[in-house]
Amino acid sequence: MKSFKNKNYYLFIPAVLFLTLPLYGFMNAIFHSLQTGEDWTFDYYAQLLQSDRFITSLWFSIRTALIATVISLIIGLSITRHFHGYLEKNAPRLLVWLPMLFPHFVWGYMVILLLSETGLAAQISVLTGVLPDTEAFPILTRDPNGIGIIITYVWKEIPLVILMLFPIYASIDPDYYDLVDTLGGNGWRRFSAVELPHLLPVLIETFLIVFSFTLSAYEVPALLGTTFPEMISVLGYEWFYGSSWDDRPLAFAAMVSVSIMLLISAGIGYLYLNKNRWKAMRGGR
C-alpha cells in the first residue's frame, strides 16, 4: 500500500494510456505471428529467414533509412552550429521549421513535382538548354535506389534535427569556448571538447527516432519507392492486404521482427546513454 502513497507514479499513467493501444497492436500481432490453427510455431519466422525478397527488402530499407538518417543529422548539425545565433530570432526559427508543419505525403508530391522526369528541375533544364529533352533528366524518384525517399526524409527531418539540437548550442556556456581559445584549441577542439559531450545524447536520441521513423513509416515509400526492392513497410502492406491469405501472418511475423529490432536499438542507446550519465555523476569523464 505504501507504493500507492507514491504520487510519483501518477506521472506514468499518460504514459500509459498513450502506449495501451500500440501496445495492444504489437501483442496481437505477435500472437498471429506465432499461431497456426491451434497449434503454435515459429514457421513463419523461418518462412522470412529464407525469403530473398524479405531479406532484400529489410537490407533496403536499413540502408535507404540510414542514409537518410545520417545526412539529415549532419546536415541539421551544421545549420544549427553555424547560424544558432541567427536562428534566436523568431522569424528565421520559424523559416527553419517551417517543413514541419506538412505531412511526409504532401513533402513526397512535392518531391514528385520538382524532381521527376517532367517535374520542375528536369523542365527548367531543358528550356535552359541543359538537358536536350526531359528524357536526359536522372532518375530520381520512383528509382531502385530509393533516391527520391532519401530525399525527401532527408528534407523533412533536418527541421526536427535543428529543433532538437537548437536549445543545446544555445545553452553552452560561451566561456568554455574561451578557454580553448586560450589554451591554444583549434575548431576541432571546440566542436569535440565544448559541444561533442553536450550534443551527444541528444544526437544518439534523434538518430534513433528519425531512424526508426523512416525504417517503418508506409506512405512516402509507397509514393515514391518502386515495386522491387520495397521497404519492409509496403512489404508488409502487400502481404496483408494482398489475396492470399496465407501471407498475413508473414506480414504480421515481418513487422514484429522490424519492431523488436528497433526495440534492441532503443535499448543499447538507452543504455549507452545510462552509462554516460553514471560516469559523469561520479566525477568521471
Contents of the next structure:
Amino acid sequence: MKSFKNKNYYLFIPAVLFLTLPLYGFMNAIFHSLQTGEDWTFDYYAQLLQSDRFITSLWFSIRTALIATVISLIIGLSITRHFHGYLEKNAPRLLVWLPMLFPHFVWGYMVILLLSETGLAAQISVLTGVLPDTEAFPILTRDPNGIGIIITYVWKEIPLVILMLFPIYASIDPDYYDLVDTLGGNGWRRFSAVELPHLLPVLIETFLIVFSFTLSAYEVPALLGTTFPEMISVLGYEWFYGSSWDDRPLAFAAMVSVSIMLLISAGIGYLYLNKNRWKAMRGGR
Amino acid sequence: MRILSMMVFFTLLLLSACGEPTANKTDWTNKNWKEIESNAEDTTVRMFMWGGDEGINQYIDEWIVPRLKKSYDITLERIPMDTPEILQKLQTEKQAGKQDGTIDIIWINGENFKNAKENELLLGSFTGVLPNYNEYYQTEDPAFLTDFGTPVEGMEAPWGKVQFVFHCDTAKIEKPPRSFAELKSWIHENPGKFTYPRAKDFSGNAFLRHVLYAQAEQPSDIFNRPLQEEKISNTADRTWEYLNDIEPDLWRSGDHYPDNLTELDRLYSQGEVWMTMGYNESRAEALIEEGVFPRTTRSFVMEPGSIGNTHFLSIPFNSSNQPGALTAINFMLSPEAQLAKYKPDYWGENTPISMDKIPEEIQKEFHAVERGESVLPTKKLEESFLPESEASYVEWMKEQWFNEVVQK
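Cool, the form predicted alone is there; where's the form predicted together with the partner chain?
Expanding to the full complex; the earlier chain stays at the top.
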C-alpha cells in the first residue's frame, strides 16, 4: 500500500517541473516589488494606490476584460445552443474554430485593417454610398473606450467558448428536455433546469480563463489601445522598459497585484464549484 | 516529503545557476592592433541593433557584411532588437553570471547608453585602440565626449550623426511654419492635420524637447544645464500651455497620439495628417523612393533650431568575441564605410567623420554626393543645429507629458 502511495507522488513530477519556472519568476517579481536596495518595503504598493494612472488603468482593464468576456460567453453560448447539431459535423465545426488558428497579434492587425478610419469597412461604406467620406466612419480602433480591444477579444474568444461548451451540449441527454416538456416547462425552463446545471462549472471555468487572459494580455491592447487610458499590462511594460529603470519595482508590483487578484477570483470560483459538487453529492441542490 | 525535497532540489539547481563565477578573460582594449585583427579572423560577430528601418538594414546586410567577410574574414550577423530589450538581455546575462555573452556589438546612445553605463553592462573604454577613430575623427569634439550629457569615456565609438527635421507635403502646404509660434497658428487654422508621436516614442520625445527649447529664454538654458525641475518650472509651464493649447486641434482632437513614428508616417502617407517628422535629416528620401511619401515631400526646420545628436557603437561587458567586435567597429568607422552610409542609396545619414582629416579623394567623393531634394542644404542644417539636453530630460518629459497633457 505504501509503495503505491509513493508512486502516486511521482505523477506530480511533470507538473512540479513545469511549474517551477513560472513560480520562480513570480517569486522573483514579488521580491523585486518589495525591495529597495537591501531593505524590505511596501512603498511601491503604496505608490501604486496613490497613482491615478494605475487606478485608471486597472479599472479600464477590468472593465474592458469583463465586457469582452461576458459578450464572448453570451454569443458563444447562444451559438453552441442553437447550432450544436450542425457542429457535430466536421466542416462547420472547423469553420467556427478558424479564428483560433491565428495568433492574437495577427487578429488585432486584421481588426485594424478592417475597422480603422481608413480601413476596409470605411472604404466599402464610402464606395457604396453609406457614408459621405471616411472621416464620418466611427472611431473603433485605438479609441478611449477600448472598443477595438473588445471586438478583437470577442471575435477571438467565441470559438474558445464554443470549444468548451460544445461537449457539454453534446452530452446532455434529450430525455431531460422531454421531461421539462411533459411538466409544461417553456424554453427558458429547458435552459435553466436542464442546461444550466450542466453548463455552470464549465461556464465559470471559461469565464475565468477568458477574463484572466484578456485582463493581462499585452499585444492586442498595445496594438489597438489608445494613449490614455491604457491596459494594465501596457502600463506595466512601459514601467518595466521605460528609459529609467527606477520604475521597474512599480511594474513588478502592478503585475503581482493583478496576479494575486486573478488567483483570488480563481480561488473563489473553485470553492463555489466545490460547494456545489458537495451539495450534489449529498443529493440536494 | 519527497515532493518537498524535489522542489528544494530544483530550486537550488536554479539558484546555483545564478551564482557569479569569476571573470577570467583577456582584455583586448589595449592590445596591439595587428594582434587584434589577426585574432578576429574567421570569427562571427553578432551585432544587435534596432531593425526598424529597411535602408539601414540593407546598408548592413548588403554593404558592410560582404566587405567584412572579404577583408577580415569576419562573419557579421545582424540581429534586430529594440535597444531597451538588448540591455534587458544583457542585464539578465549579468545577473546569471554569464561571461560569454551572445552580443558583441550594440548600437546605442542617449538614455540607453546612460542605463548601460550605470548598470555596468559595457566593456569599458575601447576607442583608444581603434586606428580609424584616432586617425579620422576629431576625438576632442564635445559631441563625442558626452552623449546626452553622459560622459562617454571611450565606451562607445561615434558611428553617425543625425538632425531632427519636419516633413510636409508641399502640394498641400506652400509655406511651412518658420517657428513654433507659427506652427501653433497653422495647427489652429488646419484642425486635425497635425499630431506628434507620444512622449514614450523617441521621435515624439524629441519633438516635445523642441517645444521645451522654444519656450525657454534661449535653448542653451536647457541644453547647457543639468535638469533641475524648480529652475525650469516657468519654461515647463509655458511648454504645457503650448501643448494643451494645440491639443484640441490635433488629429483626433488629441484623444489619441500615435504610438510611434511609424504610425505617424502612415497617417502622413495616407494624407490624414499633413506633416511628419523624424530624427534623421534625410530619412524622407528613401520613403519617397519607395512611394510611401508623396514626391512633393520636403523637409524643414523651425526657429529656434533643430536638435541633433551622435549615435554610437559599443561592446557589451561579456562579448565573447572582443577582437572581432573591435575590428568590425573600426571598419564601420572607416571613411569608405562612412561614405557608403552617407550616400542616399541605402541610408543617406550624415557622418561624424572629420572632413579635413580624411584623404582628399574621399573628401571629393563626399562633396559630390547628391543627398536628394527632400534634404536641407548642409549649411542650413549646420546653422540651425542645437545640441541634445541631458538624458534625464527625456525621462522627465515622458512622465510630465503624461501628467500635464494627456491626463488633463
